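Single chain ahead, by itself, as structure tokens, in the form predicted alone.
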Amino acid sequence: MKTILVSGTSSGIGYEICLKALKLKYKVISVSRNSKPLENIKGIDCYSVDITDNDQLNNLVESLKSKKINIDFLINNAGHLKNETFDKTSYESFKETYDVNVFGLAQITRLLLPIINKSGHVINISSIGGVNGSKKFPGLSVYSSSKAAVIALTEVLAEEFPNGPSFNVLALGAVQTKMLKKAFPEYVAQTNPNEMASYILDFALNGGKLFNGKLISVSNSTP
């Protein structure tokens, strides 16, 4: 049985990915600060972990190692989004966002690497806002810049681990999640979490065979 670990699973895309992977008979490991939404679903192993807390991450990895778990697919979906113009942005806002979107993502990946199979696939979730040449929206200087960092990190990791696992990054367009609704109450996205989760899971399971170190924009809007 293949094993998939997903971060940021309390709602939205991560939540839907876990349910879909379970239906496909994969061993599903959910990692989220709020583990309650998936805790009562048989077949999903839930870990309440804040990926910005190094001690909690170390405990997670030690627990997985003690159970002799090897990971085939890692989907780094956890994210933080806040809408504020640059002149109103504080150091704390930058730190909070980067702690989740960049440093937490990097740390959980680094700690899990010893138990990720060489034939495995690591998917980092970025944003179309972090892609060069894409339309940038006011209020997202912190978020978009953090997601650009995720893209660069993914490309470097693919070079540093030529023997596997594969590393790819998906730059998502707007998805109608709670996080988006909180940041932009009036905006209605054309894509729902269920649709995006289907694409991400399919790419995670199959894309590593043909792609490595690649940035793929997943957006139905232009540019």
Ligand SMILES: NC(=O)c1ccc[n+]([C@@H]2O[C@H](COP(=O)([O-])OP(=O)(O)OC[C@H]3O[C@@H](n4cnc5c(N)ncnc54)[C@H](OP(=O)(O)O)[C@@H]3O)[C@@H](O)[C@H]2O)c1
Given for the second form:
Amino acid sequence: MKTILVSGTSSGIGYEICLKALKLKYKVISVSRNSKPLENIKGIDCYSVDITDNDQLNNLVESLKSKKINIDFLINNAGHLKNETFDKTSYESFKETYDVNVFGLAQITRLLLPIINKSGHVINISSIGGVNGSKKFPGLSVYSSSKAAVIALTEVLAEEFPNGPSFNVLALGAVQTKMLKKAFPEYVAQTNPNEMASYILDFALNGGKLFNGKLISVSNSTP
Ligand SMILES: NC(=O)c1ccc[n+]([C@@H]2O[C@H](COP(=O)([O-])OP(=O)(O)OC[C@H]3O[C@@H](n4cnc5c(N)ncnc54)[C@H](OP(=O)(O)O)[C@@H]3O)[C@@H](O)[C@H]2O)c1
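Please show me the structure of the same protein in the form predicted in complex with the ligand, now that we have looked at it in the form predicted alone.
In what comes next, the whole complex appears, and the chain from above leads the way.
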């Protein structure tokens, strides 16, 4: 049985990915601060982990190692967004967002790499707002710049691990979740979390052989 680890699973897209992977009979490991939403679902191993907390991440990895778990698919989906114009931002607001979207993503990936199979696939979830030349929106300087960092990071990782796993990054467009509400309170997205989760999971399971170090924009609207 192949194993998939997803971060950011208490709501939105990550929650749906876990349910879909379970249906397809993968071993599912979910990582979120709030582990309750998936806790009682048989077949999902829920870890309550803040990916910005090194000790919690180390405990997660130790626990997986002690259970002799290897990972085939890692989906770095956890994300943080605060909508504030640049003049209202601070060192702290940049740090809070980068801690989750960049440092936490890098840290969980580095710590898990020893137990990720070489044939495996790491998918980082970025945003269309982080893509060079895409339309930008006021209030998202912190968030969009952090998501741009995720894209460059992914491209470098693919170079550093030529023998695998594969690393790819998906730049998502608008999906109707609570994060979208924070970014665009009035906007109604054409895509729901269930639809986006299907695409991400399918890409995770099947894209690792044909794609490596690639940025794929998964977006049908602006925003
Ligand atoms: N929705 C969109 O339109 C859109 C567009 C582009 C990109 N994205 C990206 O898609 C991903 C999923 O977002 P979503 O739209 O599904 O939003 P969401 O419902 O707000 O989900 C975000 C998830 O991240 C988790 N998370 C946040 N901080 C965390 C931390 N410190 N440690 C562990 N988990 C943490 C949250 O769980 P806990 O609070 O339980 O920790 C939550 O489950 C994000 O990376 C987001 O940037 C979304």
